[in-house]
Structures are given as structure tokens and as C-alpha cells.
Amino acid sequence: MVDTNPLLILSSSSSQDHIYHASTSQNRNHSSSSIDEKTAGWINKRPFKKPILLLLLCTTFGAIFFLIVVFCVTYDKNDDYNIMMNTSSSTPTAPIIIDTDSPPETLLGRGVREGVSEKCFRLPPMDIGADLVFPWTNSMLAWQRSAYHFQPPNNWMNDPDGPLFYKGWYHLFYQWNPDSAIWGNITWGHAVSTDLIHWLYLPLAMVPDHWYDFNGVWTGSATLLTNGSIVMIYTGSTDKSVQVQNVAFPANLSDPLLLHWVKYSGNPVLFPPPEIQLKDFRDPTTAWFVNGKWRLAIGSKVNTTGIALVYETLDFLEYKLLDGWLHAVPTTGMWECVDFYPVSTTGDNGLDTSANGPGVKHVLKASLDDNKHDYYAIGTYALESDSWTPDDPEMDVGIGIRYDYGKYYASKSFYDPKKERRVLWGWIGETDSENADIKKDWAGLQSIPREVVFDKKTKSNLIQWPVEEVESLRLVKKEFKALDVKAGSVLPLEIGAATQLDIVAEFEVESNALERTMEADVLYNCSTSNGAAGRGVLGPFGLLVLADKSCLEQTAIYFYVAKGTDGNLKSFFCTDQSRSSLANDVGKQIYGSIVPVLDDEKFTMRILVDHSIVEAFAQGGRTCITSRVYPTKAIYEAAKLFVFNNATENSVKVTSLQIWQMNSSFIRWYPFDKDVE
């Protein structure tokens, strides 16, 4: 029997399946009998398949026939796979979109031919409905713009560049196309803030006005020198599309806004070395100080091996390429936006980029051009050999841990001396169509800045957590405690508007819950195990954000606990976007990974909802997932929040659920005609 309750994310129902409402004071029963036949029919439909197209070609003599079969594989035909779709003519089809790691050569798009990663989100070409255009309204598109994440006033934005703190201001430079909502004409936008939340736009910092950056002022990093000066080194794409490194300096160090930058007359200062391809040499790091000289790393590759080259300099004008590589990992492809910084294994503070010694580990991160994900590893840096070694070779850069398992790329960190912390920025791209981006007149934004520290409990990963300043936006709070969510249940939460939220949730499960089953679940994977529809003894359970009242649209953020053949438990943290929108021209990925949950810990998550961007953090930030969501119904006042438990047997207790409405941040042009505190 298939349950027809549209609020349940389920595969097959049980007698325990039910729905009930919650307020801050009580639970009350709610019947599903009011569901109309049309809705019930919609829920009962299986995922559609793209029909096989049979084309019969006949020669002029009628003697030879050719059969051409074009098909799209439906991967999972199990009746329990309930990514429910409405295939009626009145509602656009909504295919499940898999995030393609390596687009075919024939699909080379914006940026690839120019020598950088793909800058256009593409639905896989064989997906049903991929050639359709959803009729987005201006109201829908206006809702998508974020309220408290940084983004420019309009048009395209990608990588964060050269973040730093200087004379009382946080500076963020960023890749911006001032002319269009699609990638191209890359210049450096510039904004300042006193708290990393409220921002003031400044005039362009650098534009592509020389032969050495004619095709773009690409990614770069800032280094604060010991004498108080600043140097910015960045990649330029020349008029011949060769990637070179260039230097710029502030025109006036007494200006706290750093409004004007002067490019070095001797640029470029670095060309690709002989063994490196002309389009595989980009994104210099912040420099670190070693024995009286500065060192910096640049990403590249040799064949399919991703590498980080290291250069040494005294003055940032002349450089020496050091022997060997900082690190290399076979089969990981081109390394973009390399980052290299120390973390303390004993303290809670961040460290200056040049720190080293006892109680210090080094993080090496690379953005992989091949699959558009940011991977990091923790290891040891040897000054003498200028090499870095991962603590766990099986979790090396590009094959192990990611900063974020969703839409998050080209990240860059900086040391904040004001609060003695390491702060991480990341670019959040779009997963909708370019047509929609052009219509809404913008594309891309930055994540909420994250503080990064070493996880002293697991000793094997980082902790990423939104900077504390974001909590200044919290407004009205609602709190729920001791909610018992039975197996197969969904609990609507009466909180009012659900478009701008900060949610902190704690879940508790029975310690012997999985001991009641002998069945192992060793093959579970967030992306391939039916998402929130895949039911197990203990999971999935979590929250539905940006859901309409009938849950035709919903984004599930959840835990799933699996049992291995050895009897040990593995906990997964996932985000399921497969029902996030009824639109047919947006991505609907299912993201996630394993998250360490220690014996004395509850299951905890924090979710920042800001219109079309959702950032989720599990277990204090051990695993993070960022999603772009484009609902058509669950917008404005129609956006709702739910707690759910789609397990087959066990109840889950929500021990604490705190939900804050979030204010909007003030992001505007700097008022040069007024004094700014």
C-alpha cells in the first residue's frame, strides 16, 4: 500500500504513518482524510521515464532500414523510490538532476575554453525536460535574491579574492562581470564591512586593462607584509589566453578603504614553467614567511596529477621556483584556488598564515576543476624540503574530505587579527538556467563567512561554523522541546514566515535502536539511496525547509544512521533537493556524506535559510552542505517548516529546536558624501 499523504517523504507506508501539528505549547492530531483525489493521484505516481524514441530511416530505394534509439536511463526502478513527480499537462515535469562531475568535451561552456572551470550550470543533456523553459514570473525570481548573504548589486559573481582585515575594515574582493549576469569580462569588485555581515560596495578595484590581464583579472590573494604594507598577487589571462601571475599594490596605505590599486609596471612576474600547460597555472595563495623569505603556492597539474607549485621571493617582484611540489595527488586533475594555512591542535584561536611549530598542523585545500568541489586534508609541513604530507594518505586532497558537500567552490581563507580567527569564504553558484539568471539580473553569491578550527575531538577534520556576527541578525525566536516524532511522521511547525531563518536542532535516538535489527545497510549513500524517500530502521530524520503546506515542494535536510556488517554504526548527513521545485530547468541534486557522531553526542544540525540559499552544518560543523533551491510555490508567506522522521520503526525525539527569524543585512553603496562609523 502506498501512502497518499503528501506531507510524508516515504517509500512505502506502515500502520504507524501519521501527521500531527505542533505549536510551542502542544501537539494536536490532524487527519489526512482531506487530501483530494488529484493530490493523492499525484503522490502515487512513480518517477517518470523518458520514452524511447524510435526513428525509422528509409533509403530512397526502400531497401535498407536503420534504427536509431535514443534513450535516457532511469537508474532506480524500485517502487519504493518515491521522488514524486506530477506528469499532468498542467504542471511542468521535474527531472531528477545528477551533478555531473566531468562534462563531455562537446559541452564545453563558459570559462572552459578560456582556461578556467565551467561557469555555467548545465542540466545533463539527455534529461527529460532539459530543453524546456519554465515560465518564471518576476515575483518568483525576485524572491530568490538573498537577504543576508553577500552579493553584488547585480550581474555575475564568482570567486572571492584577497580577503583581509585592514585599519578597522574587512575587505572582500570578488570576481564580477559588471555588464552581464553571465560569466565574462571578469573584473575585481570590492566591498568593505566592519562585521562581515553588513557591507558597503566600493568602486572597482581592478579591471582588465593591460595585455597581461586582457581576458580577465582572475583569482588572487592578499599578503600583509611585516612592514605593514600589502601586496596583491593575482592571475591574469593574457590577450593570448596564457595564464600569468601579476602584482598590484595599494596606491595609498593610509587609506583604510584601499580604494585605489596600482599594477606593477613589470607585470607579469611569473609565467607558466616549461612543464606546465599555458592554461594550467593559476590562483596564487596568500604567502607565508619562512627563514627571511616569502613562499606562495600556485595550482596546476601534470597530465592528470593535481599539483601545488611553490615559489620563493624576497620582494614579490622576483621569484624562484622551488624544486619538487608542495604536494601532488594522481588522478585529481587541475587544482584551482589552492589554499594553505596552519591550524592549532591545542588552542581555539586561528593562526597567522606564517605560523608553524609544535601544536600546529597545516591544511592543504584545492578546488578540483574536474568535479567542481573543494577538498582539504590535514597534515604536516616540512620547512626544509618545502613539502606537505597528509596525516591519512587515504584522505588526501581530492580523494577525502570536502569543505562542503553541496554547491560550494573556489573558497579562500584569511587570518583575522581582530578576533584571532581563520575565516573562510566560498562562492555559491547557481543551479538554474542562464535564461533565468539574465531575467533576474544576477547570478552567484558568497557563503556566510565561516570560522575554521581543528576538531580536537576527532583529530581528523576541521570544524566550520558561521561567524558569530551573523547571530546579530536574529529576531523573534520560537523554541520547541521534547517533541516525539514517530516513525513515518511529519510535524508542521507553526513559526510564521520561513524564508529567512536560523535553526538549531538537537535529535536523540534510542541507544539500542539499531540493535533490534540484524540487517546491515553497508551500501547506503546520500546521493544514490533514494534521498529522504529511502527508509531505514533509523532514518532519515530531520527538517523540511522551504516547503509549501502540502509539501509538493520541499527540501529535506536529515540524518540517516546505517549499520555495517561489523555491527558499527555510520551516521550520514544529507540534503535532498529532488522535490525542491516544480520547475523543470533547475538542478535537484541529493547531497551529503558521512558525519562523525561521537558516543556522547546527540545528533545536531544548524541551518541558515536565506531565500534560495540554504547552508546546513552537522555536529557543530564537521560536515557542511550548501544548496541552491528554486521553489515555485514555497515562497514568501507560503514557505513552511516541518520536522520529519521517515524511519520504518523507531521514533526520534527532538530534545531542542530553536528557530530565529532573521533580519536582512544592510548591503549598499558606500556613502562617500557622509561619514561612516
Contents of the next structure:
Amino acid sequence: MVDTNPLLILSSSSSQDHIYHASTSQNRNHSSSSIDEKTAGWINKRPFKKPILLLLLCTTFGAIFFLIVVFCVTYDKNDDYNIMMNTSSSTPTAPIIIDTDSPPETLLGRGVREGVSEKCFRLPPMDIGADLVFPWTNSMLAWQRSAYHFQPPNNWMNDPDGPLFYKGWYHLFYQWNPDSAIWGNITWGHAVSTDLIHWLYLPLAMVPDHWYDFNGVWTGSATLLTNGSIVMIYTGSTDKSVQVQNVAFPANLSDPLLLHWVKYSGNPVLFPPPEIQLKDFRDPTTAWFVNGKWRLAIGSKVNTTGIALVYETLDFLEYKLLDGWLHAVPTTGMWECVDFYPVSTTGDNGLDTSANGPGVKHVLKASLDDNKHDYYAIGTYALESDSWTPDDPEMDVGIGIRYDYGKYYASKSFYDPKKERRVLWGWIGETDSENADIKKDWAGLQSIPREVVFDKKTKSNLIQWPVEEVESLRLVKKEFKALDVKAGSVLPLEIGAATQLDIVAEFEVESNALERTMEADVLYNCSTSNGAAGRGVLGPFGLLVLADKSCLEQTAIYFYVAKGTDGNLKSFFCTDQSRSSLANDVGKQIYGSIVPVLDDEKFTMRILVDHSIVEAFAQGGRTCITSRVYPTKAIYEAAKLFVFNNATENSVKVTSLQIWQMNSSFIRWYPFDKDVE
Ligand code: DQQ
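Any chance you could show the form predicted in complex with ligand DQQ after that form predicted alone?
All chains and molecules follow, beginning with the one already shown.
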């Protein structure tokens, strides 16, 4: 046990911040005072004649003034040129802003100017200042790169595109910037795998080389037709930044790698319809088959109402806009990356996108441009009227459940016929600074693909679980059983280095714990509750990952059980990043939400730790939280794992805790000169 008073460890992070700020400002004061002393001495020692001094001063100020004028003029010209031509490949010059719902106009980055959402995590302006920038070393930055999540070789990546299974290979396309670790110049990267985990990079699939995708080959989806051919439909941002839909086909269907893609000569196939703004029409879905025709949805908005439009087509070249909308939700803003698919309410398998009938419900997902979160709802799709209705209007798309309560966006699912399952991909962005991204030469990765099914127990949510293939990376296992974790304690788990892990944990709270408390905790909310330091009668309890030996850095993943005024328990699953790093230029939000824990269930969590990425799943995948954490001390061999219970009264029992070291997935280029082993 490292500490029986975890408040020492789990207390507010502000003390850490103070230590760091205090020492930096001390240093600054110290060094500036010593400069002052030296300067004073130097001036005293040299007897200047006044006219010479005056002449010198005038010349110097004159030269400085001239240089400033020249710099301003040149700078403005370049910026105007880049904005007009949309050709800038350099770092956006906009100042840093927070990962915010709506950045102020003056701070808009390049993405927003080009008609897509702000893509970068930015820090609050008040924190900008040379003295506050954390001194990242190369070794700290190098440690952050993932070992078994999908990442391109370098540079910026965002949304997954057109995932599909074809002739023995899983294909993943992705939004990639070939020039920089910042969003822009979007092309389609391409990779293949036989197991969704071990990937091989392939040459680029599509680049912005036509007027209709000059400003980017944006997000799109694949549809496998009944005759075995494939259609890729994607959004192009035109030379005038208008959003249009384009079609591309594989050049050679007998090539399992689908190396070459041919853009249709009649592109674009769709322009924004009259009632839709030119920059609010993007991200076509996989098509589904209804009465001999294909239908696909495209995200948009009307004023502040998020909507999904549906088009019908026979051949993917000519389209008809169907009357009405598939669905609309006021106040949710622009819907990006809409996904629409069936789930079985009775079976265990995933369903092909065109499936419908008894025992089938439909999931509608939208990525909300306004807050960068993926929301879904489960409901019923009426084929004839082409409209979808949520089961619970209070939990509609954009106002109800999220796929993930951390950093997870622009997701897309596909049906995997090999294993008869629906697989979900999501883009995990960065929460560090752009400067750090440029230094480390990459930004963004894809989540471990998740299998998605309807939760037959609660009937009100989905279950997301890492695809079983990730278990092939499991190496040595350590197991702990029947650990009693007293209220207010933190126990180290001796497992060696803790940077690549798969953890499965089960907790039990004392059965009479609830009766022992009369305390109602109705206002509990992960994000506003003082995180893992906020003590209640029944929690928080869980694990500290990526912690150094004295827990100065630690990321807490935990349950908190609150008691409602009706006497019923309400369980929350949260991730507290407020102490995840001593650096002050990274995001430190506390994430989380409610998780249903049924009467016969223990509290269970699974955590995938992969360097700076932590994916956490509660109750078999009912609630998921993905975090980006950037420790500075808890890295390499110094990264440790702890179990904790910060409740005020009740012990928890860890009934089972299994921890596997995880292998790397060794992503590499496809060996074109020889067969893949
Ligand atoms: N990313 C793409 C857009 C999409 C956005 C551009 C979502 O098509 O709306 O890179 O992250």
C-alpha cells in the first residue's frame, strides 16, 4: 500500500500546477534580476559621450522599425494568397484556442475557413506564454506513439473512410495530410489487414487532383453491390470549397488489395440541393437496398437543426432526393459522418446494412460538428416513408447517448461478412498542442475496431467491445484475486512496465453498503465532481493507469455509485485526466457518464492502455471512454498500475483482475516484392 490517505495523492491537481508555475516564475524572476544587475554594471563601467549614444540609439530604432514594416507587409501578402488560393501547406497561423464547442471567429483555423469543423485541440488563450510551455524532450514525445492502434507512418490523420472486407482483406482508408501533422490537403491513405490489428500500408488511394475535390478528398463510404463490384462515394471539397459528392470505382476487381481507384468521369454526382448551404453537405453513408434501388444518407443542417438527407439511386451515377428527411433534431447543428445501420434485437450477429424486418432495429449516428462528439440513438426505420423514429424521443440523436465519452469522433461502421459482425471505427484525435504534434511528427489514430451489438439486457443502448482479434496481442498475464481495497487506499499492482496493457477487472461493493447510507447524491456528474478526488460513500473506486511510483502523474478510471432521492443506485463510469500529466499544455478533462449496472451484475471494466491512448469499457461495453494522456514521468519502465478506492466508508473487493502485457502490432509497408507471411 503506498498511501492510506489517498487525498494526498488524489487531491486537486492545482497544487502540482502551482509547483510548476511557481518554480518557472521564480526562475524567470531570478534570471531577469541577474540580467538587470549585469546590465547595470556594464552601463556603469562605460562612460558614453551623449551625442554618440543618441546617434547609436536613433540608428538602431530606425533599423528595427524598418524591419517590422517589411515583415508585416510580406506576412499579410502571403496569408491573403494562401487563403484565397487555399494552397497553404504551412502550419495555420491562428492562435491557440480550446477544444471548444464554438471557437471565436477570429481564432478560426484552416479547417473552418475551408468549410469543415475545427480539427485541432487548442489550449485556452490565457495559458499561452513562453514561460508556461512545458519543456518536452524527444524521449517523452517518442513514448507517446501507439504500439498497437492503427496510425499512418507520420503526419495528420482524421476520419476512417470506406472500411470494407474484400477477398480476404480488411481495407481501411483514412483522411491523411501528406504534408504535415496538422489538418489540410486531405487525401485518402489506405491500409489492409487480415485480422483488423496487423496492418500493412498501401500507396495512397485517392488524392485531390480534380476541380471537384481540389480542396480535399473528404469522408466517404463503400458499398458492396450484389454483383460483387464496389462503389466508393465520397465528399469532395471543390476548388471553390463547395461540398459535392463524387464516385470512384476500383480499377481492377480481381486485385484483392484494391490498389487503384478510378474517379467517375461524370463527377460530381451530387451538388447541395437548393435549401442546403454549399458547405453543409457531406459524408455519404454506405448504401442500403430497398425495393430494387439503393438509398444513402448525407449529413447537413437547416439553421441549427441537424438533418440527414436520403438519396435513391439505381447505378450510383443518377440520384433522386427523397421527400422529407430521414431524421432531424433541432439545436444539434451540422451532422457530420452520419451512419445508419440495422442491429438484431434477438440474435448475436451483426447485420448487413440492407437488412430489415422483424427483430431488427436501426441505429442512427451523427457526429456533431458543434461539439465534436458522436451521438447515436436506436429506433425504427419505416421503409415506405423513408423515415426513422427514435425509441425514446428524449434520447434522440445528439441529445442522448454517445458512443464514447472521451476523445472519439467521426466514426463509421461496416458489416464484416467473414465473421458476421458489425465493426465500428472511430478517429481518436490529440489533446496536446499543435507544436507538440509537429515535433512528434504525427497527430491522430484510429480506435481499436469495436464490434457493435444491441444490448439485449437493457434494450436501450448498444454494446461496443474491442474485436476479439486484439486478444492475439496478449502476452504474459498477471492475475490478482480477492483483493480487499479499504476505503481510502491505493494499492500498487506489481506487473512490470505498464505502457501496453489489456486489463479486465471485476469489483464488488459490500452488499449492505447502500443501506448504511442515507446520503442522496443526486447531482453527481463525472465532469463536475472533482474527479477521483471527490469522495462519496460508494466510490470512486477503480484503477490508476499510467501512474509514476508516487502517483504525481496518474489517470484514474473508476466507478462512482450515487444514491438518488428515490433510494435507487445510479452508477457512473469516469476517467479523470486532471493529474495525468505534469505538463500544462495538454487537455486534462474529466470524462464520463452513467452506466447501467443490473441487479445480478458486478462492476466490470476493461482497459486497453497503449502509450498515450487509453480506451476504457464499462459493463461489457455499455459505456466507453477514450482518453489521450501525455505523462512526462510515468513513461517507459516508470509507468505503473494501481488499484484504488477513494470512498469514505465502504471497502470494495476486486473479485478478479487479469492484466496482460500487449505485443505491438508492427504496422509496416506492404512488401510488394514478396508474398506477405
Ligand atoms: N472530416 C472530413 C469531413 C468530415 C469531417 C474532412 C469530420 O468530410 O465532415 O477531413 O471530421
